[in-house]
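Here's a solo chain for you in structure tokens, the form predicted on its own.
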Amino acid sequence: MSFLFGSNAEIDIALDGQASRKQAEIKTEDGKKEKLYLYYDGESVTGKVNITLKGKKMEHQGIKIEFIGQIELYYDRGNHHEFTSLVKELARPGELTQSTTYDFDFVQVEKPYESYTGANVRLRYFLRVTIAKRLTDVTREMDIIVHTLSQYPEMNNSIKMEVGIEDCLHIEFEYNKSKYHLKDVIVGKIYFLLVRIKIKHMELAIIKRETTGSGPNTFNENETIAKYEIMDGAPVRGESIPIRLFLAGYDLTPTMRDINKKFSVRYYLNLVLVDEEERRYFKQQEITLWRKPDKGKKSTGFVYHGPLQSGPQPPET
């Protein structure tokens, strides 16, 4: 990655081992996908900064490289909230008379949160090289992507709930567990104990709720990630409907709770019944999503955040 400023020099940031380093995709602000080099919490970030002179010499007021983790709230773009900021001085003020390469190493860097681009917020990690000049500093940035790995304890309780309308409808639904890794399968059943209204169809949706801000400045953005039709037609009393929903095909992230007190990302299973008069009946349950380590990759640990809470009812989508 290079940047040409004036006709003086060209900057290139090269990561150690980047030819063999795994890449991962992340959404950009305009909804497209880009591939970046993938790192994990506690992993060192090392490499070289190459400065190639295009003229005979270049004066500068110092050269440095930073490793930064920051959160950008789209409604408050003037303020970037940095939660990680490390600096390495590459050169003191002086004059470059030939092309130069500087090594850098940020050893066992703490990267506590997963990279994320959402509707109202972005969490990013990047390297920034700055050549201080008398008039205007020249900078070059290179983004990386960070995945957080979790290892859940053995306890992963199933979800059992009842929903009903007095003397009209009584159903029970059960999901095999409450915590799922991103390539897991949601398995469950729905039991009809009482059916006195004409149900036309039933669907299960995965709802992603992104929450930013706090207090009166809280913004909630709901997105339907997936819809799965469970049943088409009228059920009868005593009928049981199986559920099997594969998560691997959907664009999901781990659950994020109160990240740096700036935002949260939560996921809900939303059961929707529609009767013949197009009335809709909802029942919602929060689930926890987590990223499972690849084979041979150790988890960085998981902090349990307490019992799950049912969220507010999502809007119809």
Contents of the next structure:
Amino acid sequence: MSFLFGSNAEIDIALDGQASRKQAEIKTEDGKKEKLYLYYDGESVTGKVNITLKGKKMEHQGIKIEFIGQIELYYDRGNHHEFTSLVKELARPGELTQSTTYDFDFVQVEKPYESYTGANVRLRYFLRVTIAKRLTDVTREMDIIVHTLSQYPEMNNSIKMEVGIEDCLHIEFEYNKSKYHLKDVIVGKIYFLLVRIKIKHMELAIIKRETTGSGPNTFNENETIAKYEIMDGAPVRGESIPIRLFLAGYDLTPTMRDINKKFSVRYYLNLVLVDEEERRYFKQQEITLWRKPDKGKKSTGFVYHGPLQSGPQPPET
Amino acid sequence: MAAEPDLSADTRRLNTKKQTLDDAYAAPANFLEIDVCNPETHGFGKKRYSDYEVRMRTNLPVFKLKESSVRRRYSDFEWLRTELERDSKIVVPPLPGKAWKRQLPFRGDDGIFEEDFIEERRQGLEAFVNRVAGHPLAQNERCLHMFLQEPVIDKNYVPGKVRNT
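Now that you have shown the form predicted on its own, what about the form predicted together with the partner chain?
Below, the chain from earlier opens the complete complex, with every other chain and molecule after it.
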């Protein structure tokens, strides 16, 4: 939360229902974790702005509060892409003679995307109060976190494929679903059809790929979120190796595709076989991650986002 | 974000085809053993050279002979490496050193015919040929098959790929 001390005023933003509202954690740019209030698409954002005067009075050119959702690309810091921008005027130009509290009410605000802090891009939502002054404005920002929720997908086919190198290695891999929620379990198996190489071990990794830019300026940042060995030793034809990978233990976000045409965050399962000469044979397969509502959460009033869409579905009744 | 796993999720193993006993206990399909051994030094004076036995046992269908034994010298390995660098798509591993210093005159020892040098070179050549022969993208190169299984290397051969027998 950034703020500038004006010469004679201090701004404080208090959200309604702070006591009962959940908080969520998100990484800050410097890698630390921050706890912020959690909102969903369609929810109103309401609260109070407290302005505390330091001196006896303060002249101003107007006081307003904005609700902003923006995407910041780290390589292009000057340009923030605002996809949501709402403003409410709190006070006309005039003079404050005492500390004052203003109510604000952004009704049923659209929050089409999930908050995200990544390696090269950041998507954030925040409230910003501005006291306009002749020389320098006094501002205060307060970030919130937005999660996008989805319902169980109607179709969720398993992924089953035969891959290999001709005459050397044939395997069939299967993962029980193509769309997994963030606390789901990946259940699968690897079946060996032909093994003419000397395999030492096999491992499975979850790779997060953040894509920013477009066309010739596309940049992919890959991060290995998890990696673990699922087989040690040399398999022969006909052997099946089981896979069971609990996603809840890892720092994952929902799959984000082409958000506001600015960035994507996608997840891949990377199956790697390593032979005795340290040669690596791998097969990457994309999976879709989505966020399930918590148990007991009231589902009315929220807007659900289909796991594969980049926009919202109509609200539940 | 730490979270509780979904304990209602079905984590039972997927159904698998049962492996036949034949498959489970048969010889593995990836049997390939190559030894570089029995070094011998031939000739006299300036015409001296050493060579090694390259002995191979395999059940890979791509090799015509399941057992073979040939004699090869260091320059034959160099030839193989050059051919593979040109024709195959792999990053060819390095050979053990050429040992120029050992070939200079006025050494106190026997230079490249010293026993421990030959042993060191033997180990490097064995590692090299195993690494190359086990590589799926080099396994079907004709130069490799000629190197491993023909008594004499025909340097005028036609480079290309060997098809599976």
